[in-house]
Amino acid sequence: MRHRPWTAVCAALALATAGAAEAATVAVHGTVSQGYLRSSEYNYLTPDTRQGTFAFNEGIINFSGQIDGRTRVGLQFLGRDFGPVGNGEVIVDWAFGDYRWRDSLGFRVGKVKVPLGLYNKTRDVDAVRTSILLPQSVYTETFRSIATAIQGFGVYGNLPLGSGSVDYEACAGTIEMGSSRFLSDVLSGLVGAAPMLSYTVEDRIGSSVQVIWNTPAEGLRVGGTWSSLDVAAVGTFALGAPTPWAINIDAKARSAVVLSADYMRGPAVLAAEYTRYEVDVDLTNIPFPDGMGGLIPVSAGRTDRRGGYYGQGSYRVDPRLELGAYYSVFHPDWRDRDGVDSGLGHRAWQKDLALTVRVDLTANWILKLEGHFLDGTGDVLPELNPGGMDARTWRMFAAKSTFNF
């Protein structure tokens, strides 16, 4: 039911774009990609990675039109399959009207992409980057569904600053959740093997502010992003009681920061980012044995303090061949980086050395091959690996073919 308002928005934008066709050309672009993932030890990111999985693909089509010199509209549809996420369901990835009053100030309304780091707004567009998988230390798949888009409004602009300039962007509104694995995993972990009957997100408010300084040094940018979110959800479980038991969760990001820098010179691109975020998770109506064979509701809370960083580089050898690499480090608790205090051992970190070969077979067809050499299991989900996670070092292979038009 909640998708119907966005169906109307999409129809309105499509009609507006079509109505402006006489004054401006309507641009249509799209992407179709198919990938493959296989891990040597663990099911990572999807439930079938260890056996190898082709449940890794996207289909994108977008429409945009310039209404006049200051106004444009557009929308993009996305169908995605990533293990159990998406399953090919077509959603509105973004849909907005954009009015650029001047270079220093513009406005967007609708469903807008969230500015977060260097690559969050383009993470679905495989053709614009070298790697297949973005560094999970910053662009984690766990939080992807709550960091992609906001249904609300945004402002943006470019301000001159000496011999350089500053790009800024801010947005606020209702978070587009999709399927939030993080919240459902928190709820499922509370009751062990009891099946979850339903899972509902009730409130989801977020905001993001990004500032990027285009420095006087040609090709060098530095900046940062601050984000906040407040999400409330309810999960119901079958616990042998006459009626299903509902557990409430309220997650608030008190501090979510990404610091970014990149440098482009000729065929070479270098980038580095650092992130740290704290998420307070408060739970109410948790079932607890009362000692007489029944259950009583209790409350609990925890704070997730995650963080990580990466450095990456790519080099365009010739028009058809590009090589890339990154080294990414992630900590599920940045206060316990070596796992000694918690006893987690190698689950306290995950270090990923990724090597990529990108071949542009034609102007519209890209093939990528990527190897990951990993140390630690800090981002590996135990529920996907019931046999345990004893191996500290492991590997993963990824391949992807993408067509663009």
Contents of the next structure:
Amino acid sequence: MRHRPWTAVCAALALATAGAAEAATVAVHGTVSQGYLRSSEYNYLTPDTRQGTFAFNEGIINFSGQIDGRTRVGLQFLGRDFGPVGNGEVIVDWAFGDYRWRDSLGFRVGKVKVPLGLYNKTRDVDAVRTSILLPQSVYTETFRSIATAIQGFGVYGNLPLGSGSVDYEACAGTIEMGSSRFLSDVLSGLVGAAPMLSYTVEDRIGSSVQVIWNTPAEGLRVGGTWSSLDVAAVGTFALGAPTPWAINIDAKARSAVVLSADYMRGPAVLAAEYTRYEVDVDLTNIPFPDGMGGLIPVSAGRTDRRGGYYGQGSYRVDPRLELGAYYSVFHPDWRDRDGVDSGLGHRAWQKDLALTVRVDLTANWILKLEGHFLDGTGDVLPELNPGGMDARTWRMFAAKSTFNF
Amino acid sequence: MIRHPLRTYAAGLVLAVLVALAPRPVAAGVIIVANPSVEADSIGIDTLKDYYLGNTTSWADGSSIRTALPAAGPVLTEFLKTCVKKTPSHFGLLWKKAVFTGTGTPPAEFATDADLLEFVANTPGAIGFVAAGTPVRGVKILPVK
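The form predicted together with the partner chain, contrasted with the form predicted on its own above:
The complete assembly is shown below, putting the previous chain first.
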């Protein structure tokens, strides 16, 4: 992974400042989780899901300190393994200084989490939700590495209204991709069967704005997020040319919109979200036969209009037991949701009914079991399933145990 | 002997005034305590909710609010249900989210009322709650408006 120098500087500054604060005000928290995934048909999310994989774990530790009533600093390290992604490599997940001038206006500078829907900022933290896997219609793993955090700045606050209040948050900066294998898999799929010899992801600009209205109805929140994420990559492919051919790819997740609502009452929580976004992919320097035995560079592009939605509910039966369920629907091409026009068939959708049992064995130790009943393969990568994707309905089992402090 | 109606009304009025002036439990059997440095003489229930959810982090004079609560038990459950409108598990999840996104410091937890009261008494800006009737010393009781 490439380390940005000022990420390290920021992390060091945050640590040093936290250390400079009174020892009693420096808090340390962490979580460690280990999971298991197995699918009845497809290698979904990892290359080994069909045979079963334990390459599904995270480790987090963070340090934070309250300098005074308005200022706090902190940083969090994250190591994760999810199939080919992460491989336990430790990265700075977030590291920022936070100045809360008023409750209505605060500022953050450093590497900040991207507000996107209700759960994006906590997607690495298994302990704070009922389900093991977030609904992939809104929280797709494919773009996880570009939608998690940016290095830049943010503003946030809570504005009292005559009825309820509004939480707002906005951030802008540079996306750091890390070592996302998923992106290279996606790029390989876009180019075709030619193997990718190497690829380099270039950091690009991202921004996000979120507004959540805490309505006068106790426990009911509604809101929306707008995000724009733009990344560029260079992939080098073996395309039969005398030397490997470099193809430039610019991918933009433009104008991603997420509409969100949740309602918490007693032991029950209901949530629903809807998203639409466009993914523009422009390829340049594609080799094309010139008819005389040589190759000439050409350009091509495509736009995917993706979308999805889900509804979920959870119920805390007692302090140790929680039950949850969601129904999530994803369409890789929102214009052709039944797959007829494009001939995609069941690759035009993915509908996922997930049922979860969460057991809080102790205050710090959680065990979850989850069954997924799926219809369609709209979010399954062909690159991970070279044997074909004929089955329309399939199942997946997930288990995860998390310790947190 | 027949009591004069005026005496009955006066006794009722005195009783009403005493009830009005007495520290009012925020919930059945819960009273709010604060460090003597806290300038406020009373507190609103919505304000308490904002403090315990981290929406408000400083007193009017800019000093830090240091919230404290019992680690478990019926007093905690009653306070969270009545004032914060959350179950203990959901309240815990909200603060875990804040901890792992770096956006807040959860309330300090104490195993006993004595430990909580000692923390509130010795920590500027601290606020907490205990069961009504608990002997308190070195702290200020904040009636709930």
